[in-house]
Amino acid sequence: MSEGDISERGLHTDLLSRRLLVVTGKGGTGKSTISAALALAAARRGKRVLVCEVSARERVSELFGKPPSGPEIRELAKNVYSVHVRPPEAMREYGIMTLRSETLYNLVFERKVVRYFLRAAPSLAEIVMLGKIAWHAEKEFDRGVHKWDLVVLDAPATGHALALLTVPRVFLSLVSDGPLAADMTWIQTLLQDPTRTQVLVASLPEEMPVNEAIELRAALCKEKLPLGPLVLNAVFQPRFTEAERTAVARGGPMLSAAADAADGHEARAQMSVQYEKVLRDAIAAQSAPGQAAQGPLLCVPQLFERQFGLNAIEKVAHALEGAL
């Protein structure tokens, strides 16, 4: 697809006006390189992103070019910072904030038993990640204004994504009272608000990945997430005409080589052409009847690397930026 053809599928002109944009979808459909783009791309409008990574191993500081961030706030470009959210930090900055003192947090969560229940308790990591990355969205400031312009959550693959974005609800059926209940009900509010947030679900032009983000973002809709964007990501372009192909063909074998691509590459461009149609077909039927469409399709160009590193995002984040 030509920049053009992205800008055409359109794309929430006010996307990156939200606090906070969650990328996911079936693991290995490009949910970093999305992620990166997206924080690039705002960047360059001059807002100050911070990219949130949940995930065993740090992938968006590897694409700038960087060493993994950890659980500190590194810079990875200008106005593009990065930090990995991981339990056990997740847990202690809750719970310093919420006892204001550290000696206390120590005292009484820093004990041997008191660790072993900690990490026994049903979604605590969860709680103390979501609950940091909302903290970086909507309550951290500098100098009486909020120090991210946008924070972007490069989630998990999809079951353990839905499992995170559903953790409030899940704790406030069975606690509504107390601090962390508080808690829950901010973070819920900010995830469920349409201005503030929206859920992109990554795909590729394939059965599976295609079958798993239909119904992920129906799973989305059901618990109110508010979505944007479905991104079709590696998608082909035609670029041989039968004629050419044929005429390769009879090459000999000399050109065999160049024949089997040619062909590879159209048959690749015929799939993104029907599972295009496929997502399509899906948004409208789960959009309510008399309504827009839950989140445009966007599609991303299938790059041509030899190295997928800051060149190839800069190259998504340009065509990102002709859609925005």
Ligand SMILES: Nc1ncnc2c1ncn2[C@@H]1O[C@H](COP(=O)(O)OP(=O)(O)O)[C@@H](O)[C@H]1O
Contents of the next structure:
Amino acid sequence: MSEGDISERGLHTDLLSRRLLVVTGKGGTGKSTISAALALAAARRGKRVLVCEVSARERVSELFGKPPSGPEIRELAKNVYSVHVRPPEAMREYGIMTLRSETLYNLVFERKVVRYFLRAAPSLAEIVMLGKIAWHAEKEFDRGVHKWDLVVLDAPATGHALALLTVPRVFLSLVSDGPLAADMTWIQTLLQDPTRTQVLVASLPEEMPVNEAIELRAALCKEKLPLGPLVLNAVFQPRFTEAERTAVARGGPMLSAAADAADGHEARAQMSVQYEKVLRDAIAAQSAPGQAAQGPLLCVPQLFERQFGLNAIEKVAHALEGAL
Amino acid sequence: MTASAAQNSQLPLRELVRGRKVVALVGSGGVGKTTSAAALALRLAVDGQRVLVLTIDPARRLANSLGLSALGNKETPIDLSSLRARGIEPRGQLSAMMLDLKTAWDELVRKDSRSPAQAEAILKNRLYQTVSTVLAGSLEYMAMEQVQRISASGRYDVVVLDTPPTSNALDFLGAPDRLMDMLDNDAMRFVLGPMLKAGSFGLKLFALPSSIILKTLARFTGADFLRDVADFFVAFEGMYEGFTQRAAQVKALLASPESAFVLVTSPSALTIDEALFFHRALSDARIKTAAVIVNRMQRDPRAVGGAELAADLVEALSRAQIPDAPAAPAALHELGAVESSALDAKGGELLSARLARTLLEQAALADVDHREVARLTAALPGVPLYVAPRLRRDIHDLSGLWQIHESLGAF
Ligand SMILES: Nc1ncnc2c1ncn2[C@@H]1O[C@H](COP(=O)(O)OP(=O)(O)O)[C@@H](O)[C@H]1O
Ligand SMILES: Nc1ncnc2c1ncn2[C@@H]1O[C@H](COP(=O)(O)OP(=O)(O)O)[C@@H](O)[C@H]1O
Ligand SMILES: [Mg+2]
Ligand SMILES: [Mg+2]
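Switch from the form predicted alone to the form predicted together with the ligand and print that structure.
Now the full complex is given, and it begins with the chain already shown.
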């Protein structure tokens, strides 16, 4: 194995000992799948893991074969828990926590016009959601120790994720006083600390997810958010030589289906090889001297499960652990 | 179910949307909305119509090949002459335009404001600068606003609207309402009232938050934030009516028989769920789903016939005098999937075994796709369905777009 492999190994081992892992990327690239697999891998090491879901529909609980967790924390598997973080509940929890009075909260925040105002006030939804997630990661204690060893955020797709992760900076550029500003300050420090937080970008071996992954990583870097591994998901490995395919294609009607399948496979494999190289080059270019260190590239193979559930997550976790 | 074309509706999609002024392609991210919108627009233009495709986030190479790379909010004619090499004579015209959210917002503010000074005040407002790019639903709102404006101009027979990769289907239909909520002065005036003061030039910002509501809110958000929000609404004063009126026009156009909504989905379970959800959201808004496109359907290798099992493949290879040679030892992560009998002494997997395994895998992908399409069809009786295969290369030029119709035969 080359030296590169050793350093990748070190980074990846550390990955699961962070406080917060954020998984983002283009829609459909496997963010929820990878979030679930990371949680499973960490739980297997005896860590207590909380997965925070923020999209309209819960997916991680479903992957574990469990009903949606909703706004209450529920157990999905041994040491794996999840919660659906939604603006209304997050606003309530957060409001009561900062005002230190449920009565006052109800008196003011539950008024129709105020609710209307809060819904319309820009970025407030992101602020309270991020506040809740960061609280679980950093400030929630149980008998003097962190309640969660690791929080995994199954983040929204690219643009929305960037809006979520940059909300502390945007807010602090507008506001400097008040409890929200104080919270946004420590949250920003947490998010920008590479020993506590890593942002993983998921991609598929296709043009748009790859371009989006590269642009997203550049944007994250500019925001000083620490980049973790780039996960290239659903990779096909080349399996046939050119000569074999030509021979099979000319091999007569009995080999028609086989030739067609091999063509289909190799088309995907070629894209996998091509885009893996594009991503490696991009990582190398982004890691130029003077730039922040970049996470490695982790490849997860394409799976062929007829039901994509816990067994698939185990395979993905296994592939991710392959680099450990 | 075998060949996908057999499932396609009898009436080609281009006929189905004939006479419509707006064709909107909607669905979750990455399913092929931008590609399908470009392909359909191209087809309508070749058939003789004046077509504008309003696209949101084209793949870079598609944008490049359409000549859209350098453009913001401008309608740009597309050169169709390259199709002649394929023996196609375009009879109409195709223009394309890429929506740039920030520019679109700025233009709207300039147009709707009562004075250049008001426009400047808004454009400079710190909150506006973040709001105009991140506000949920604002991309959706802008897309519809532009369609309404362009469609009313009469420069085109039809506008094909590619839609943003909405995280939630309702974002799209709810966008105008949500934006109105946000700009609704009444609620804001009530909450922020004590901070505002009517002056001879409209509203002005006034002092510190004083009411109990404001004081409590300020304990939560900080007074600066409230002042910024108040400032923002002061800046927008008087523009609300213009926005409401336009939003009403947009809604009316989309709900009218002059518009067609086409749902685009991939065959994956998640996107089909979203398509069904979107379909319900459309019917709740009393909008009919004109058609569904299932894009990127996995081809089933078994449909072409021949041996499938390893033993039969061994024989077929030997008849064709192809050596059943081992490959390099199977990659580590593939090992679990390979039976030991399929390996030679050095751990290399035989060609027959690799072919059999590949067939199984590709067939599994096709089966899952078919199962999901069957579910979709059952849930949407009577809605015309078009299935487009997953092409074995990226689509990034006119010729690739054209290939989509050819393989569909139904666009
Ligand atoms: N390695 C893989 N092989 C095959 N299918 C996969 C793989 N990873 C994810 N999928 C499938 O791809 C789809 C999108 O995955 P998901 O994790 O939900 O993406 P996201 O959260 O980014 O939208 C799901 O249907 C999932 O089952
Ligand atoms: N039928 C198809 N076969 C192969 N690739 C496709 C097909 N349709 C779309 N693509 C590719 O998939 C990617 C996403 O398509 P796009 O139209 O941009 O989706 P959306 O606009 O819904 O996000 C693009 O790279 C495009 O080239
Ligand atoms: Mg997801
Ligand atoms: Mg698109």
